[in-house]
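Only one chain is included here, represented as structure tokens and corresponding to the form predicted alone.
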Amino acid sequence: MDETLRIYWKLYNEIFTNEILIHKSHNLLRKFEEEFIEGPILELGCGQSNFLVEFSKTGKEIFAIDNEEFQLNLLKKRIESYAGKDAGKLHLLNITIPEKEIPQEIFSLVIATDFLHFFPMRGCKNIISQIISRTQKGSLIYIKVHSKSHSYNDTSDTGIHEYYKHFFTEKDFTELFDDKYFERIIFSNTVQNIRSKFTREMQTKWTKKVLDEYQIFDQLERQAIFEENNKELNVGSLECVYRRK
């Protein structure tokens, strides 16, 4: 994680409460936690997870993977403070995937939220085989990811095509999520054209924070920075609920 990111975070946790955290994070599997089996969930890439801090009180068996084991130190102590006792056993794997591989457990919820994105296809089509593997009839899989819509698709940043790996299609999914093991309970196509007001504050509180670390000082630099990091983006997004066969 470069210092721009871990400052970033290190934000995020100051300004997201627990509470606001599940308050203003978008929790899609909440329309279907009756339906949840038996058996532990999973989250690859999971960062700060809103779902898994809100689950957490569950009692259910939780993995969380990330390949940045300072976001699973801060993720550790939020659910600790906001499940306590009603927390279920709590695994916390700082590994890359696909170069590890997916623990052997059979899990009743597999969470991929912002992730699959930064593999090609063949490392997505790796990574479903491997969640074939790991779960049975009545699991359910919840995937989000950047679509061909979202405006760094249309860059000509090489940067952001090396950092993003695919942009997605509704034809991409049902590539990936064969119905011979998958049936698709919700998909969701959206491009949201303007960030809230709330986002935009952040972004404004970490563009300064990076620049004061950074020693610029400029005016006028600092100045051009935060109206280039305040332009507005079309982020288009593919999100999808499967139930395994």
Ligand SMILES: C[S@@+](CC[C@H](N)C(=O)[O-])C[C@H]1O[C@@H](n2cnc3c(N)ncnc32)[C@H](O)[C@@H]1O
Given for the second form:
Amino acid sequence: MDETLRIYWKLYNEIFTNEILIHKSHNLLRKFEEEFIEGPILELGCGQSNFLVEFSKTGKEIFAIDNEEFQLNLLKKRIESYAGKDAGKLHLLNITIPEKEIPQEIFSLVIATDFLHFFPMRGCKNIISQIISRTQKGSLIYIKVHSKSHSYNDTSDTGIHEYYKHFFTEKDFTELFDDKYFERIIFSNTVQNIRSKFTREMQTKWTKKVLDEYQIFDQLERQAIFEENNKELNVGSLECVYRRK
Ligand SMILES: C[S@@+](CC[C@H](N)C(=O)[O-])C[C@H]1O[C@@H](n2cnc3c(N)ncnc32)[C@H](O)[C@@H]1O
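Can you switch from the form predicted alone and show the form predicted in complex with the ligand instead?
In what comes next, the whole complex appears, and the chain from above leads the way.
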């Protein structure tokens, strides 16, 4: 992970207390909580997952996968302070997908938020085929990814396209989630054109920390970078909830 992202996630940890994290997060799975079947929860690329923090109070066993140790440590602290004794067994797995396979458990819920767009479609297909063999009838799967409507999809900046390997369409989801195995419960296609005040302020604090870290103190240069970061993007995302047949 590059240093600017590390600064972001540390700041995220400071600003988003567990209470704020859960309050500000859009959790489409909450309404299906009564339908969670027996079995552990898995999240791929969990970071400091609002879902894992919130659902840790269910007492379910959790498998949290991320390839950044510091993110897993921050998640552990969050779950310990949020659920305390109510938390189930927590497995923190520092694994790089797809170099390592997903653990051989049968999960009740699989979550991948802002994760699959780091893989080309063939990588996503490999991940979904692993999910098929690690879920059973009634398991729920939640996915959120950047859509083709995201401003980053339009950019000619090759660095961005190397970082985000795929921007998704509804058709991609139909291809990935074969209706032989999955029934679609929710499909949502959203574009956010204007950030909230809260997000803008977070972005400004992040930029300031990055400029300080890289010792960029020239006022004109700082101003130009702040202005660039203050430009609005179209943040296009697709979200799906599937139930395993
Ligand atoms: C954009 S963040 C999303 C974090 C979290 N799901 C959320 O929505 O807040 C992506 C996370 O995936 C992790 N990650 C990226 N590539 C990975 C890979 N190939 N295997 C495992 N984790 C990965 C990163 O360390 C990061 O914490």
